[in-house]
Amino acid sequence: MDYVDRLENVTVLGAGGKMGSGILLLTAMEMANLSLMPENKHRKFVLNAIDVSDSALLSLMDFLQAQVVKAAEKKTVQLRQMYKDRKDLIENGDIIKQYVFDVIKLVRCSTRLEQSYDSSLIFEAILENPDLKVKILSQIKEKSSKTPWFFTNTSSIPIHELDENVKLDGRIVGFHFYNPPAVQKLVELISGSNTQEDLVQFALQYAKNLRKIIVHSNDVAGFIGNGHFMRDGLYGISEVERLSEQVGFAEAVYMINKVSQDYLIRPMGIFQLIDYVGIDVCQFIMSVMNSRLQSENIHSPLLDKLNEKDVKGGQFGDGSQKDGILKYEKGKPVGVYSVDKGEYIPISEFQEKCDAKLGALPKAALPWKAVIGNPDKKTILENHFAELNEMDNLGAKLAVEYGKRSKEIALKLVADKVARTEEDVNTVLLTGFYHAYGPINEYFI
C-alpha cells in the first residue's frame, strides 16, 4: 500500500475526545486535500469517528464543522487552487462552504467497534489504560479484513509492550499528539524495538503533510515529555512539602507555583499545568513510570489523597479549566485546596504575606507573554537569570534550585537513552510545553 491508499480507510478510536477530535479534524482534511486531487477521484475516502458516548459524537459533529470552516478561511489561495475545474465557485464562501462539505462528508460516526474492521489506518486516542488499549486494538486486529497499521496517542505507555501484548508483529508506533492536536506544532514519534520500517516512514510523511514538528523518543515508559514533567511535578510537590513545615501547606503550593511560573519565566505554574493535564491522568501516568522504572520512585501520595477526594482538575468542554489542586475564577488561580479541610483556601488570605516572604522578582523580569515571542528573547532571558543567580532572596533561591533540578532531569533523559540528543529534551519543552527556553541551558549551572 503507498501513502493515499493507507488513507482511504481510516478510523480514529476515542474521537469525541479532546485529543481524539483533534486528530479526526487533522486526518479528516488531510484525507479531503487527498480526495480533491484528480489523480483520486475514483477513490473512495471513509474516516471512522468511533467513541463510546453518543453525545461526545454529536458535540465532535459541531466542532469538526467549526474547524474546519477557520481552518479553510486560512487557505483560500490554495483552495482556489485545488477547486480550479469547478466553475461554479467563484467567491470565496462558496469555495469555504464546498470544503467544509467534502471534509465532513468523509466522517461516519459510531460507537460499534466494528466499524473499523475495513480500515487500513487505526489511530487510537482512548484512555490511557494498557489493559484496555490492549483489549481494544486485539479485537481489531482478530476482526479485521485488512492489515492495519495502528497510531498509538499513548504519551506514558511502552510501545513493544502494545506491540507483543496485541500481537501486531511491529504494525504499531507511537505517535504522540500534543493538547490540543489541532493546533500544537509538537509529535513524539516513538518506535517499538519491532515497529516496521514503512510504518515509520509514513508516519513520517503524514506528519510532514500536517506540518508537525518530529521529535523522535526511545521506547521508555513517559517518554521525553512526560519523562520531564511527571519527574518537575514531583519536585515542585516535594518543595512544597518541605516548605509547607515553615508556611503551611495551601501558602506553600501557591509559592512554589509562583516560583515555577513567574521566576522561571513559564505559561504557567507547575500545579496549574497539573490541573491541566488531569491529577488522575498525571497518577496514572505515573502509576505506569513507576511500575516499568525500578530505579526510582515515581509516585505521588499527594495526587493519591487528591484522587480520593474527587479532586481531579482537567476541563470542561468548553476548555474551561476544572478546579483541581487550585480553585479557578474565569482561568485564574484564586484558591488552593486543603486535603486536610477539605475546601480551598481563598489565595487572597495570604497572597501578600506570601509574596513578601518570597521577595521581589529581577528587575530585569517580564511575563512569559512579553518574552516567548519577543525578538529579543535571548537577551532578555539572559539579563533575568543572570540577575536571579545573584539575588539572595526566598523567592530567587527557590527558582534556581527547580532550574537546576530542571536541568538534571533533561539531561539524565539523553544519559538514559530516552531522548537521543539535548536539542530533542529541549525541544519537547520549547514546542510541546510553549517554555521560553529549553532546560538544558546556561543560565543554571
Contents of the next structure:
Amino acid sequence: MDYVDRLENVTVLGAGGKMGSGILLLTAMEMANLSLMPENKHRKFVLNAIDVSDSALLSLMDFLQAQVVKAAEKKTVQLRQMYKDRKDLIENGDIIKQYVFDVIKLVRCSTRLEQSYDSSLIFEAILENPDLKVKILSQIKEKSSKTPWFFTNTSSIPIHELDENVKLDGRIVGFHFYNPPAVQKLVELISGSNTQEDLVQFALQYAKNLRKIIVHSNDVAGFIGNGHFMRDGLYGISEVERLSEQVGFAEAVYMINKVSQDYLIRPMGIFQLIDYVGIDVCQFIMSVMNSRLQSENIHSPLLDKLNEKDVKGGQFGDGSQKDGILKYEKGKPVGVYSVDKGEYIPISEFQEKCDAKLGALPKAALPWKAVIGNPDKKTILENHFAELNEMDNLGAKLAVEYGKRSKEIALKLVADKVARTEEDVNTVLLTGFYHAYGPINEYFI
Amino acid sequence: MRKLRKKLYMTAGFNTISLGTGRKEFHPKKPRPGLEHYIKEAGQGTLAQMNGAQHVDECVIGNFMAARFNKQANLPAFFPMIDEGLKWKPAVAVEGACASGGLALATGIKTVLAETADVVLAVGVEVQNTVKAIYGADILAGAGWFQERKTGHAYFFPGKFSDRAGVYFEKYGRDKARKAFARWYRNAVENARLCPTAQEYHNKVEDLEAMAMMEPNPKAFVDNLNVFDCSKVSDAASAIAIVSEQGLEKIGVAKKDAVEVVGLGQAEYDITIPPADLTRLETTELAVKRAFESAGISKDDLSTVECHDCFTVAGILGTEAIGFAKPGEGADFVSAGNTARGGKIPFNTTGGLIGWGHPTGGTGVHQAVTIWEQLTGKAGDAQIEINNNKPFGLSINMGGDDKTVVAIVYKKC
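Let's see the other form, the form predicted in complex with the partner chain, since the form predicted alone is already up.
Up next: the whole complex, starting with the chain shown before.
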C-alpha cells in the first residue's frame, strides 16, 4: 500500500473537537489535492468525520467551509494549474468555489463508529483519556475490514502503552498537532518501542505535504511540549500560592500571568495559556504524566478545584475563549476566578495596586506581537533581558526566576532523553507555542 | 490629431481620499462608504468651486466595473443625487477599462468643442474594496480579452505586466530594471506623502527602495513583479469642470484658476491581439504623438507628466513611449532621478497610481485634477515649480494592456 492508497479512505475520530476539526481540515485538503491529480481520477477518496456530537459535526461543516475558502483564496495561483483542463472554470471565483466543493464532498459526517471500519488510516483526536482511547481503538481494530494504521494526537499518553493495550503490533504512531492545527507549524512525532518503520516514513511524508515542522520526541508521558508546559504551569501555580499569602489569590494570579507574558515576552500569560488549552485537558494530561513519572508530583489541587466548580476554559465553536481561571472580554482577561467566592473578581479592582507592586517593565520592553516577526528580534531580546536581570523590582525578580525555571525544565527534558537535543526543545516552544525565543538560552543564567 | 477648434479649459478639480490598504481609516472588515458617497463628495467638491450646479449643461461619468464591484449600472442617474440642480440635465457614462476617466474627459472636451455645452461636469469613480483582491483580479481582468482569461494568471493584469517586465529584463538587463522599479516606487510614495488624499500618505517606511527590491514570489504572486510594483486597490472619485471660454465666465472662475486644454490624443488597439513588442507601449506612443501634434508642442515643453503607472514597469515604459528615453533606457532615466520631484521632468507628483491610488475608472480624472493643481499653484505641499518657459502638462490614461489610451495636454493660463 503506497501513500495514496493509504489516504483513499481515512477516518478522523473526534472530528468535531478543536484538534480534530483542524486535523480533518488539513487531511481533507491533502486528500482533495491527491484526488485532483489526473493519475488518481479512478480512485474514490473518502474522509469520515466521526464525533459523538451532532452539533459539533454541524459546526465542523461551517468551520470547514470557511477555512477551505480561506486556504483556496491563498493558493489560487496553484489551483488554476490544478484545474487547467476544466474549461468551464475560468475565473478565480469559479475555481475557488469548485475547490471548496471538491474538498467538502470527500467528508462524510457520522456519530457512528461503524463508519470508520473501511478506513486504512485512523486519526484519533478524542478526549485525552487513556481508557477511552484504548476502548475505541480496540473496537475499530476488532471490526475493521482493513488493517488500519493509527495516528494518535495524544499529547501525553505513551504510544507503547496504547500499542500494547490495543494489541496493534506497532501499527500506531504519535502525531501530535498543536492548536490550532491549521496554523501551528509544529507536529511532535512519537514512535513507540514497536512502531513500524513504514508507518513512520508515511507520517514524515504526510507531514511534509502539510508543510509541518517535525520534532521527534521520545515516548515519555507528556513528550516535549506538555513536558515543558505542564511543569511551567505548575511553577506558575506554586508562585501564585506563595504570593497570594501576601497579596491575595486573585491579585497573585493577575501578577504571575502578567509576569509570564509581559516581562517574559510570551504570547500569553501562563494562566491564559492554561485556559486556552482547557483546565480539564490540563488536568487529564497531568494525571497521565503523574501516574507514569514516579519521581515527581505532577498534580495541581487548584486545577482539581476549578474543575469541580465546572470552571474549565477551552474555546467556543467559533474559536473564542471560554472563561476559565480568567474571565475574558473580546479575548482579553478582565477578571480572575475566586475559588472561595465562586465568582470572578474584576481585574480593574486591583490592577493599579498590583502593577505598582510589580514595578516598571524594562525600558526596552515590547509586546510579544512586536517582537515575534521583528528582524531585530535578537537585539531586542538581548537588551530586554540584560536590563531585566539588572532590575530590582518584584516583577523583574519574579520574571527572572520564571525564566530560569523554564530553562531548567527544558534542560531536564534533554537530560531525561525525552528530547534528542536542546534545539528540539527550543523548536517545540518556538513553533508549537509561538514563543519568541527558546527556553534554553543565554538570557537566564 | 487636428488643433482643437476652440479654446477650452478645465477647472474646479476635486479628489476624495483614495481609500484602501495604507490609509489609517481603512479596515477590511469594517463597513465603508459606497459608490454613492464618492460620486457625491467629488461632484459637490467641484460644484462648490463653480457657483453650484446652475450653469452645468451636461454631465459625464467615467467608471469601469461598478456593475461587478458594486452591482450597479446606470451611473448617469447619480448626477441629480449630487445636486438637485442637475435634475433633468443630460448625462452619459463612458467605459474603457482603466481609461474610463480619460474617456470621460475626452467626451466632455468634445461636447464643449461641439458647442452643445459650455460647462460639463466630469466625474470618475471606482469603489473596489467590496471584494478581496483575488476576486477583484477577476473583475479587473475584464479590461483584457475574456477569451484569454482561462490561460491567464490568477492575478491577470499583474501577470500581463509581469510578462512585459520579463521580456524587458531579458532584452535590457534585470538588475537595472529592478532597481528602476524600486526607484519608481520610492518616487511614488515620497510624492504621495505630500498629498493628504493619497493612499500612501501615511506611509512612514524609511528605506523605500530597499523594501521595493524584495524578490518576486511566483508561487504566491507573479514571476517578475512584487506587490510594491503594483498600483493600489482603491475606493475614490475625482471630478473636474470642462468649460468653454464663455463657460468660464458663466461659472465665475478667473483664468488663473483654470488650465487650458490644448491637445487631445486618443488611440485604440485590437483587444484580441497581443502586443507585437512587449517592451513597447505602442498605443500610448501614438496617443501621445497625436496629443503633441494637436497641441503643437513637444516633450521638451512639458513641466510635468501624469502617466499611467498601474505597474512600475508601465511607468518605465511610459518614459520611453513619450520619448524621454530611448527603448531600454527608461530604466536608466528613472534611476538617475529624472522623474523625481526635483528631477528634469517630475512625473506623478501626487504619487500616481502606485502612490496616490488607482480607483480604475476614476484615475483619468484624478490625473487631470493633479495637473490642474500643479499648473494653477494649488498643489499644496506637493507643489512643484512650474517653469514659465514650459507651461505644459501631459496626462496619459491607459485602459487594459495598452489598448485604450487617452493623452491630454494642458497649458498654464
